[in-house]
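One chain is shown next in structure tokens, namely the form predicted alone.
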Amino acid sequence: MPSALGFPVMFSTDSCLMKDSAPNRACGLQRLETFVPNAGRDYARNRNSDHGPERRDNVSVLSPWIRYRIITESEVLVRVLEAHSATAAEKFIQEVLWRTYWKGWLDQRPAVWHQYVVECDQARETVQSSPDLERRLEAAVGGRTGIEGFDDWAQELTRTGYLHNHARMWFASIWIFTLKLPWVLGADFFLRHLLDGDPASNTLSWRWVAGLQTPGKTYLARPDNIEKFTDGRFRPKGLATRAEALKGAPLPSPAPLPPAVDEPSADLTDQLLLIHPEDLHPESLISTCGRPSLMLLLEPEAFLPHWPWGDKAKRFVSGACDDLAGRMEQGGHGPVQRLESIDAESIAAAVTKAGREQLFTPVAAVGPVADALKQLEKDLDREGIQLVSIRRDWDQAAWPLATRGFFPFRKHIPKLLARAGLG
């Protein structure tokens, strides 16, 4: 979307996590509920300045729980459009809704995330047979550079497993045009490290700071604009002076959402359901489709081979699975097993116990975590046992419209929030 610099918010992140934050949803609803009053106009005029990692009073502290789904995009909307007006609040309308397009763009382009993780694993490779790249890397990862501002991010990042959009966006173009590493490698060390690391807006955001997403649009870190919104805490030397675009693959033409059930037509009553990180609200899709009999919640662990998570994002998510599991449990809303691997048998055999031939779930957007639901379809079918994957309505209304850029897809926002009912 864009902002009062004339380039788009493409982290899609407006938060951090504080000191006396938990991964649970009762903080993530006392983050809300602080946040609201600034959600409008404040939010507008203060939102691109990184005051630094003390002070975030300025933006939500929302993402990591927007981003598993802890609390939901509708919820947060419906907050904050009731204490101000769609006008008045829509810059912050448009950063929710740039996570939803995020995905839905690459919901329906799943060769780009394929191709990133092709380019991810050569370009370790090449790591591993270059001293001078690995010594280039290994210093920008670990804040070592010499760059100012770069490297008080990447150990901002580390420490804290977050970063300002707008730091973000200058370390990506420091990353790409400055020291001249691979983009994907930096879209990884981004994915390791952010509690809200998301892989549709990483990757993307990623790609269009490189020039590759909109195809020879590119963005440069200039010394006077880290200056200027960093409150002079940075001014660095050195830096490019010119983001030639990378080059890449042509954008493939966008095809339709993968066969899905929509979230209204749903019946889970009686069934088994099947929870995974990408969305961690199952009370919403029980209101609706009815209570299962039993949850099967799988842990971050689950998805090790397929998500190398870092530390500080894996203890989030693992504590937000506590969290889920202790509020089914107390909601009364029947047992909650959790499983540590995705093992196909095991599941089959929970799921033939209960005298059933599906198991239903909710869909993961693109990404490692859906990488292993195909993986698990698939195997669960050679057992007898369908899979059957949910598709939320917020998705089902927006993912289909994220067919070209962003300033088409805002121009569905009213319809979106009428259609959730918040118009």
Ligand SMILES: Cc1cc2nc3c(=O)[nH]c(=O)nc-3n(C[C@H](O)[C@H](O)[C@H](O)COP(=O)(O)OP(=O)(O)OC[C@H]3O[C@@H](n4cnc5c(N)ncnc54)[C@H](O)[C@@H]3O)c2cc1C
Given for the second form:
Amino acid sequence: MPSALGFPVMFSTDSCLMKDSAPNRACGLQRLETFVPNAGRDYARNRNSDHGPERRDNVSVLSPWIRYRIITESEVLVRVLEAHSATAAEKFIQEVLWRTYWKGWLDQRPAVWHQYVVECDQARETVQSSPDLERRLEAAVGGRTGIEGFDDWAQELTRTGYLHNHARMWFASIWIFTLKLPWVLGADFFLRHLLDGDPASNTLSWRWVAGLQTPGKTYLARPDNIEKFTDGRFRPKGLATRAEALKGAPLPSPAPLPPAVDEPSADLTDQLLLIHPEDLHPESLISTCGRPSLMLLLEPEAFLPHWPWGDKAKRFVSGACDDLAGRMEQGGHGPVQRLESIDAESIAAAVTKAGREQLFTPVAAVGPVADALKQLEKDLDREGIQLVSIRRDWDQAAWPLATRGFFPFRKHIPKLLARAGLG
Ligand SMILES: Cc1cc2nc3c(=O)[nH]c(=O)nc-3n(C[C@H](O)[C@H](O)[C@H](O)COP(=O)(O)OP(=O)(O)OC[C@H]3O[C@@H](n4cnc5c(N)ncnc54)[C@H](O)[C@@H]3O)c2cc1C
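In place of the form predicted alone, the structure of the form predicted in complex with the named molecule is requested.
Entire complex below, previous chain first.
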């Protein structure tokens, strides 16, 4: 299937990541167990090295499962803190909290995501009228620029759906400062191929590299740093030696989070629960809020054509939905009705048939799923049904603290862990 840029989306199972990447909870938990012994001081020492796709034992590669909340941040940290002290695991804890921080930051500034979407559409139009830009873009996403490392990462990403964090930083920096390509199209290329493609982590990390997120501060990829952290596999020539921050609109001030019921005070008993790809672990909601009489599961198809992720992520999420439906059945959590479209009328009919006037759903962080739910909320309202969002306790505690940079946010981590019972 062609991507938005017109290039084929490839998929294979030949990398270390893909071999044991079954899109189910059991596989995520197994990966967590395998990684836990390495999550302490070893992680802090070794995490920056990209040893290549065949050797990923210095990082967890848990991001696809964490991204869709197939496994939750708190359960990852519970296991890590059973095996290591908070001091030894400090670095790993901070990385997991980076994800939480980006989510909270963007949820308080949704305009940054919507502006990115607009700029992306504009950049695609510009490409169509500029053969030179189109040629350079094709070379970059096809891994044919002649830049060592960069070309390998482009191919690794399209083949496996994963890149090491350092490779993501080098790639974005070379894309922006050496190849001088529009940053939004680089972020789009990532979103269409990453298994863990995420509106907050991806957009804000690209903005951070470009100097748009922390004004004036950019990330410059250097050949010696790349050589050191790729075990000498790559030492690219001809990289930009300066990284001047891109110009952009001033950062918007944080706005209050949209209204939602806090997880501990929500009562789902005999209610209807709408599940979506931003939060695929209903068991933890049910254990705090009660057992619903029916779960409606929105599959990735329901978000087409606005699903901005590629085929690999779509297949991963579809598999995760199959797994979820099976788990709910086997665990006696209640019946699941799978939905391949967001049809307000039939959803309203299901709610009415159950004798209810409300439909509950976990909050979807800013992005296409949240946009689709916002529209559904309006449509259901016309049918006399109220869509009630439940904000996870983890998000409720952390997101409002993401008002400035990560460093002020980081100070709150001990308090956040204590609130989650991990202190
Ligand atoms: C340009 C760029 C784009 C990125 N796009 C995404 C994206 O779309 N989705 C995504 O999940 N992450 C993204 N990241 C963050 C990070 O690269 C990945 O989360 C990480 O590489 C995933 O690998 P891992 O699971 O082995 O991480 P580990 O090092 O094992 O970390 C454990 C977990 O912490 C979280 N995490 C770690 N580092 C970061 C980080 N810098 N920012 C946010 N969360 C982090 C992830 O959930 C990860 O699974 C991006 C980073 C950059 C520089």
